[in-house]
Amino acid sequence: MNMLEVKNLSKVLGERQVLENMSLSVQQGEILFVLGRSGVGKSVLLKTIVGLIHQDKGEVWIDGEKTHPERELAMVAVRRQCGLVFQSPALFDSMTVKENLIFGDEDKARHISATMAWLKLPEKILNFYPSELSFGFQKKVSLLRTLLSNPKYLLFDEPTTGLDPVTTNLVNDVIRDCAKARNMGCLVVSHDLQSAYHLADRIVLIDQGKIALSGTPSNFKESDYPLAVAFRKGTINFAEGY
């Protein structure tokens, strides 16, 4: 079965255990939301999967093959299979939108128009610089850049943070379409509980570096785990990490 698997992943940053023996998986065509307080390692998890951060222990497997983060050339292929959409747009300010999208791979140019239409992006912005676009447009360009690599798995880091409701709905529609129409596995790190309820096949809740809860949205709604209850009541101050 084609799936992205994380097995017993552990990572210490400074003196803090960020991830501890974490195991999870996402199949092609599935949407998995990962929820948790700020600073609990959700973004570290995504960066570890693609080798931007090296785990202290544990393994990452893609479609039955173990990845090797110590081999940088091997991780290039992993990053093509697992497209990471960062929380910030991460665009090069000195390049036009088109230059950001292609970035050394002219083959991508053949797919730009169709993908822009899918994301409801006007082609006139191809000649714009990132600073000339709104934050919402920059995030959509960042997503477009990732999709042009035709990944099998998409990793989203807070995809709807800072977006207006209309753009949030568009991004959510794209995530659903990627999974259900294009058979991509989508691993979504988010604080957006309503999007999780709306989209997720499964929800994983991280607390103190460990998986505290894993199940369907219905399971999450019914859980009496204190952090799940706090999420539902909206009593978590994410800016402070509580």
Contents of the next structure:
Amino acid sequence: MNMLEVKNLSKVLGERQVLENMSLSVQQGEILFVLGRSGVGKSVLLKTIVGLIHQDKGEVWIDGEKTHPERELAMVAVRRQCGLVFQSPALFDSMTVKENLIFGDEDKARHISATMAWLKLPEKILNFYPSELSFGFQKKVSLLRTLLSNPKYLLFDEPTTGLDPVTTNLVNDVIRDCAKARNMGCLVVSHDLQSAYHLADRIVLIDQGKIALSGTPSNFKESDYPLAVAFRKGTINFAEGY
Amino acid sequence: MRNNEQRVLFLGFEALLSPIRLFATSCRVLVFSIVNIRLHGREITNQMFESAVLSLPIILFSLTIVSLMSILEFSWHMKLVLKQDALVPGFSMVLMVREVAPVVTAMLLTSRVGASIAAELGFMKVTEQLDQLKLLSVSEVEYLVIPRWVGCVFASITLTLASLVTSICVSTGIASRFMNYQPHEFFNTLFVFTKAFDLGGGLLKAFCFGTIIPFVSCVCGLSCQGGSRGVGQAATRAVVQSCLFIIFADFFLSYWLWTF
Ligand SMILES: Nc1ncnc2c1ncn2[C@@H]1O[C@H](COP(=O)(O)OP(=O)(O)OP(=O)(O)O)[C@@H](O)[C@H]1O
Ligand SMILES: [Mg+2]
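Next up, the form predicted together with its partner chain, please; the one we just looked at was the form predicted on its own.
Now the complete complex, all chains and molecules, led by this one.
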């Protein structure tokens, strides 16, 4: 079965139950948007999938095989299949852009030009250091680095936050291409409702560590779940505990 | 109250054990990477340059002042008691080789290199660069810790030797200028008490200190939490803990090598 599955994932961080019995799945070629308020645990969810944070309970299955986050060596294969684009650019600041891109696998150099053209990045930035680039460019380079390793599943942590509308559209197009033209499974964590309506095959809404709503974009538009209503209106009814 | 004491005790043990644990892991990874020829050569030469060459001016300057002071101080004491200072070169050389050169070099390396290691790794931790390293399946021990270890050991040993040479030159100069020694006469009496074993002991100390600094600093950096404040605290902890470790190690090594 070609899909990424999360089954009953739970995680306590500090005093807080950040994830509670969370289950979801992404198939190859599918785009799943995960929405939720800031601090609800979306980034923790993505990091748990690739084993950067170890879950207290629950399992992650990739293509019908269970992952073992406690075994670092076994996670190498998992991380090759699952690319994660961090919320922050997370570029190595002691290396140039090019060194960042080929770090860990020199073979990636062959695909740099084509992928840069896809992301509309000028080749001259290859010799720049990350600190010489704007935040938007750094985010694009970070996306480029993940795309170069050509994973089967792509996890995006707020890929368009902080980008101008033109770049946002470009990144959205890239996500669509990844899923539809390259048959990758895309799990996108985002706050951007318009992108979600535009791209998502399914939307999952996380509320207080649990999945509150799961369905198509039109399901989400019609839902009268308070947080979904709040997301659509952009205001929150604090009396209801949000 | 009791809980607090246990917590402090636990943290103390953690501070002691974590560097030792990282050291054990690094030895294993080092053997593994040598066998698989997977050493990060460029990173290692970078670290050697950063630790040794860039620390050279400050260490030579400080050692010049220290050896100058020790010669003048020794001379004053000897004149006070023995009414002559003929043995100053011999005594000061023993002190230099056994203690001053390795320890002062290590302390200065700690404040320059140890703090920078902790701050750099701490910053990498809080900006998720370490997570990215894991995602790329690059071992942080192999890529970050081992090059710093090699760099620090290299720096500690070469700088100790360089500071010995400096101190010989400086003390000969001082003695002939201010203490009515002939340069060759002073030079000849320098080594009357110093044996090859002393030099070996001094270099063994340099090796140990050069190992302590990167491991303590790496542990502080890798366990850093929070934002810029966490990075600052990691750097402070690295310097304080490395200095304490070095002082303890110096005592035990001196006792074992020369008193025991
Ligand atoms: N390493 C950690 N140690 C302790 N608590 C943590 C850690 N990482 C995250 N948390 C906590 O987990 C919760 C969820 O954090 P997370 O970063 O996943 O939020 P998020 O949904 O991604 O928010 P945002 O949309 O703002 O990025 C937060 O309350 C945070 O304080
Ligand atoms: Mg987040």
